[in-house]
Amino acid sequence: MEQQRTLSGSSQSPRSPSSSPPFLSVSVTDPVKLGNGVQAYISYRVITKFIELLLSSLLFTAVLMCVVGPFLIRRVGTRKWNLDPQTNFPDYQGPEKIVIRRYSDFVWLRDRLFEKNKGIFIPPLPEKSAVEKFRFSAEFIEMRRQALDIFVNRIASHHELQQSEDLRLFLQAEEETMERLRSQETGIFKKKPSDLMQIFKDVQSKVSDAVLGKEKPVEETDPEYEKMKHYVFELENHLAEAQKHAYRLVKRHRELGQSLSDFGKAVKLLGASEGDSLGKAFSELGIKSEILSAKLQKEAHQLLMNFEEPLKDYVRAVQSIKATIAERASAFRRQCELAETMKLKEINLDKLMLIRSEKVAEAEQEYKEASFLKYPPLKAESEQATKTFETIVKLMNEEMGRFQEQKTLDMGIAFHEFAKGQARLANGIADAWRSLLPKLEACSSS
């Protein structure tokens, strides 16, 4: 199932380039703890492979499967064949690249893609553990590794994001280069003076609006957009509720497994103090209890990795969609603000032209300045804001259809595996207890 889920997670975008598309395969493997104390972190080996499946290669493999048999097929599966794959990514170096990355590198990639690809749903990252003792537990590390693998493969399979220069740097740059890129802060203290001035103006404007009681910023009234927002917010609530109960199922399995283990030990001790058939029956009951305890613990882990984690991943995915919705709202307001500014400037210009007094010279100067505003930079900025908003709308519509299609596939797999695992566990428990009934019945009747 882990392989299934990785493949499913790595194909979030069902669409791909139309002509001879390359397959960009990325694996996040070998987590290793480095450093000590608060400076400790986990590093991962990120392996990138570039494979283009040509029709002739597929036909050749089919012939091998039919004629040569399973032995040779296994050799193909272990990559003993020395193929020379081609790629439509000329900037990438060679057919395979291995780099070392840490969690903050994945954060850097996510932030860069979000900043440069407005309207696209950037895949979510797993959150950091807030509890220190769980940060380096084997289970947490494996969950994060799996989530990071899904994250980067979703990007690598996305028809737009896979072309990103930031993705290429992430997959191919040396560790020193990535460290330098990470260290280039994007916070307020790295902004240019003009950016800082704009920030202060925005804050001042918001404070002024609050004091004067001005109306709230205009919002979109498109019915389809409102329907989409309602769907997204409802989906987040339902997914979060399902994930919460999936967590409780995992917890219940673990607690029951631990209780059976403790019960098994106690019954084995009880059997040791008894003799004959009763002692033997108690001993076997204890052994069965410990076996079932191990089954429950194993199923709890499978439930965590293959059911709770996919649900949690989609909660995070919906939060990423909400971030894109916020960007769309911001772009819409910016478009409206600039259009309103243009309109006000034109009205003021008309008023100035009607002035016939000692303010003529001042009016002429205002006229020259206002006339310039009909052209760049304000007009160009307004047109660019409209274009940006329209692009975001177009991309979001495409992304939503893609998201729903992939969600249907992933949730189908997760719930199918959940039901199959529960059936398997129930059958195993029933068979174990059933095998003890004859011996326990013999003891009770003697």
Partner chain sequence: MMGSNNHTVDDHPLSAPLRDDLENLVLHDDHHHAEETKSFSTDYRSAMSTLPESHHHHPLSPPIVTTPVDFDPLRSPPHLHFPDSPNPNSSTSYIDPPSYAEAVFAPFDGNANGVEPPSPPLRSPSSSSEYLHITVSNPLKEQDTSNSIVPGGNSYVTYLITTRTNIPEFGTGPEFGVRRRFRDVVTLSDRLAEAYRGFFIPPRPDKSVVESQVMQKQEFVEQRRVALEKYLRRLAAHPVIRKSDELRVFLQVHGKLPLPATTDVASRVLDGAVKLPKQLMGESVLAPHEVVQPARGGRDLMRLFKELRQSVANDWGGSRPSVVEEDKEFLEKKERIHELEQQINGASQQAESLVKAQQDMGETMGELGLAFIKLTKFENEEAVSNTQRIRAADMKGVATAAVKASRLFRELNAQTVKHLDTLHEYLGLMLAVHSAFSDRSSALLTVQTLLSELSSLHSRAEKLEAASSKIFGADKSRVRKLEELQETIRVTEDAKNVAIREYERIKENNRSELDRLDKERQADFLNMLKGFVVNQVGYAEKIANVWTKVVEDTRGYVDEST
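The form predicted together with its partner chain is what I want next, because the block you gave corresponds to the form predicted alone; please supply it.
Just this one chain is shown here; partners and other molecules are left out.
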């Protein structure tokens, strides 16, 4: 069954995942062009429905379940309920909240989630459009709206990500607040000073290693992980090619539609010249051609939305994984560095102890300090880095499994829609032409 996509509709795309409890259902709707000239942008209405499951009155809930059916809605006005005590679910204003957001707000959300949830594959965003003219075409706007809708719902249904405060802000903060948050991001240079420092240190250590001739392993050597990385990179190439051809196929449908329409017109003119039964036959042919032209244009749109877009989405998802791979690599490097530094200090201490210098006490003190005292203790830092890295590894493995499952499902749907569309089109063509045959027979007998 196909859900009709309308610009102002609030129905979800069939690809938007449905939430696990607590139910957080989001709709991105109603794109409106605001602003002037170069500054013009599209704003979207983001509607959040927050559905709570009242755990405290189970019996009541059970009764309600039987009576109301699969949808369980218990409105509690504006009171905030903290539900499952095990989750850190932020306080949502329920049952419904509507805010206005623009594309850069979504980008803000994606970036914040990416920083704070290393190891998790953040759902991908649709691209910024490079071509000015195309930016406000109805088709592009609809494609983007659909993709944004899917983006938010994926976050809302992800077990970890849905608990993010950033998500809550995005879904609930007033527009002015959002604008302030957004402008805190420094645009292209999204890295914070501490990140820049880290990059600098990385470069520095790499250089010094090269100079000192140290053979420090900067990359993991886990063969399974290597295999996974190779898989991801190769997959992107294959998918990009498939998507390219899918896009071309959309164009071909449009072209065929256009030429059928032109052909129909020319044939109708010919029919007018011929007259009699032959003329009538030509004119019928022309009419059918035009009908089929319209069918082709319609199918082209369906193909774009239900086949080409999912493929594109797949490509973006793989790119998001690549970003996570990069994060893991840098986490690994950090862990290695700190471990190395720790080891050096220990070696130093041992050395000093061996030569029984008066510096031993000094070194010991240093080591103690490093281990236990005050400032970001080196050991703690090192342990933190290790923990970070290991979390990423764990999360990635889970994510990978989830990703594969999800993609099989997504692709299955996309293939189904694709095949359905093609079958529908072909049957439509066959029916249209078939209806013409008795008329042609009649012409020849007369």
